[in-house]
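A single chain comes next, written as structure tokens; it is the form predicted alone.
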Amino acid sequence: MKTMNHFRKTLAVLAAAAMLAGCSSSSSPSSASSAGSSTAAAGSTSETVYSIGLAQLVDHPSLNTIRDAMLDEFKKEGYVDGENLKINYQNAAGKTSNLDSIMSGYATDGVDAIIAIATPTAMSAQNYADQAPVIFSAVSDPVEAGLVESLEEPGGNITGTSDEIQVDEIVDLMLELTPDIKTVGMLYNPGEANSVATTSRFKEYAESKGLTVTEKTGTDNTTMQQAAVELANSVDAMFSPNDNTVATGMVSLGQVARDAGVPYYVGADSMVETGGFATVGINYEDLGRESARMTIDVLNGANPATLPVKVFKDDLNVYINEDVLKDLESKGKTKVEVPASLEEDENVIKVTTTE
């Protein structure tokens, strides 16, 4: 069984740390956007300098891993910020109201492409796709969110990568690790389209397996905390998708479930690291790298309308939080069993809690 560090390697991307510092919507001089592509002289050689608007809604480990992997992949492919690439990175600090002004600024600057990490950011960027191609990353259901007509033929000036949560496998993992559960409580933000789509699929499959599913929602840390307490006191297990609001408060939400002795299954590996119990999920570094490669393809002339959305369904790992597992085994109200088959599986990764 593999063991993962607190957060996956920080990559060579630390060279770009100055550009990414902080959560404000300002950028450093080296990352200021340019008015479209330009030609820069490098001795006797000239090359195109592309400008990219890169945005995410909020800081949390999965989204940051995607961002850092993108930057590292750009560099690996020969696109170096400050040389032949200018990246204007913006973080909305968790406020969806900031996204439109960020995207409007990109359009005004005339960027060559917009990269939007996660569903809320992509939905805002879509409003400016007539002015710059949009490449989204980590959108769970781009069709349901109205971003594309289909995964195979996006149909507009927008495409990207999907981190569609494999809810069937998560439910199956629940029944393998906690076979005696009868009730599952879902916790999510109903304002996030990706969460609504994922929880709907989760509920349908869980109920087909004989589980009773209840749900509570919240829109900020306070209401999420209240909802988590109510669920933890009334169900055998909990589940949250890769919800941005949940993810930002995962440390405290995970503690609520842990104190109640309830296994909390989640939609991303980073959420396991910050207090959830277990999940089946993708490697977000791989997703970030593919997002960068798709952006390069678009900059080099690929048409987003016909560039299929990349969905990561293969090479999934099982992530289990060892600290939470020990608590559940010793004082949990729900019986937990880790079968020998999982103990011996190289795709099972045990992590420890980190904030």
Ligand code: TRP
The other form holds:
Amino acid sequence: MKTMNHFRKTLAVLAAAAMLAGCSSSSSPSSASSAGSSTAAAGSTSETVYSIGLAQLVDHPSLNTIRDAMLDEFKKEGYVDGENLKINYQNAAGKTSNLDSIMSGYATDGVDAIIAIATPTAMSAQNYADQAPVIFSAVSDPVEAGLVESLEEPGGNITGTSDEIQVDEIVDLMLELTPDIKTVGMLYNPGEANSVATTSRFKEYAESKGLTVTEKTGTDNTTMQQAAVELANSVDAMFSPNDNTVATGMVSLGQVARDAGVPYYVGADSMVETGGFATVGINYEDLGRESARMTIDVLNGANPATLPVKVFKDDLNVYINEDVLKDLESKGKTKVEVPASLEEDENVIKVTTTE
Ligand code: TRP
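Shown: the form predicted alone; wanted: the form predicted together with this ligand:
First the chain shown before, then all remaining chains and molecules of the complex.
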């Protein structure tokens, strides 16, 4: 299933050529990266205009950070939307049922590349990888999600960046900040492959540290809220991975845990900022920028099948929400302490709640 760049979307090119008579599509068959792109007629220089489909699953702070960093990086690298780059941005508004029509629209348009932010988006884009190369962004576990054969050698016309969650560091942080906890309840959407992969790794490590792990799941805001209430009443601590459904409802889910005096650990900085207690995680702006640079490489002819997935798992910071910390201390249900070693650590970032 190794789709080479120059084979992609021949049909789409023909369709585009038929529709846009006068706008020259790919003229040089030897130039893989210009297939389907048009040539700007303005001025005396003819410049390749790449078209990109940029699809985002839902609006939540982390995915928005990734998207904005990506757009900024394109600009920095000299790819300006509306000039030598045409970005067709689509947001699925949290409904995976919207994804397929977004992707098939990109295929019909004959875009030069599809960028897919978050796992469900990437899994939908994968179905069109025979028509345009796919660069995914912030996929927690690309192998488990079936997107690539291996991180080093993706194997298909799809590659990208991963925000592999460092579950052992998060569990270690839980035991450091709240040493008395015995039970942890995981809250996530089982329909998100990213969450399924991360929670199973989390469970394994947490149990190896002597914790008892339970779970409740939800598939939308309402069921997630209900699951959070049930969990908060029955466990010592809660954990959510980088789950897009949780992140979208994080403000109210975080409040449920705070009201119950339960420390709620999460998978991303943004989820701490919107009401979770703490995490160990990466900088998503860096990940967004790298996703843009990989896209540029692919537009310039790099083969996704052999372009390794870039995994962000170094340069981690600890994020602690001070408002939540105060709440937990005043509720007094669980012993919370920030060890002096963490107080002095420059990689510890204290945040306050933003909504
Ligand atoms: N990693 C998630 C996925 O694979 C996407 C994601 C990135 C995310 N940052 C996040 C989800 C923050 C929740 C919170 O789909």
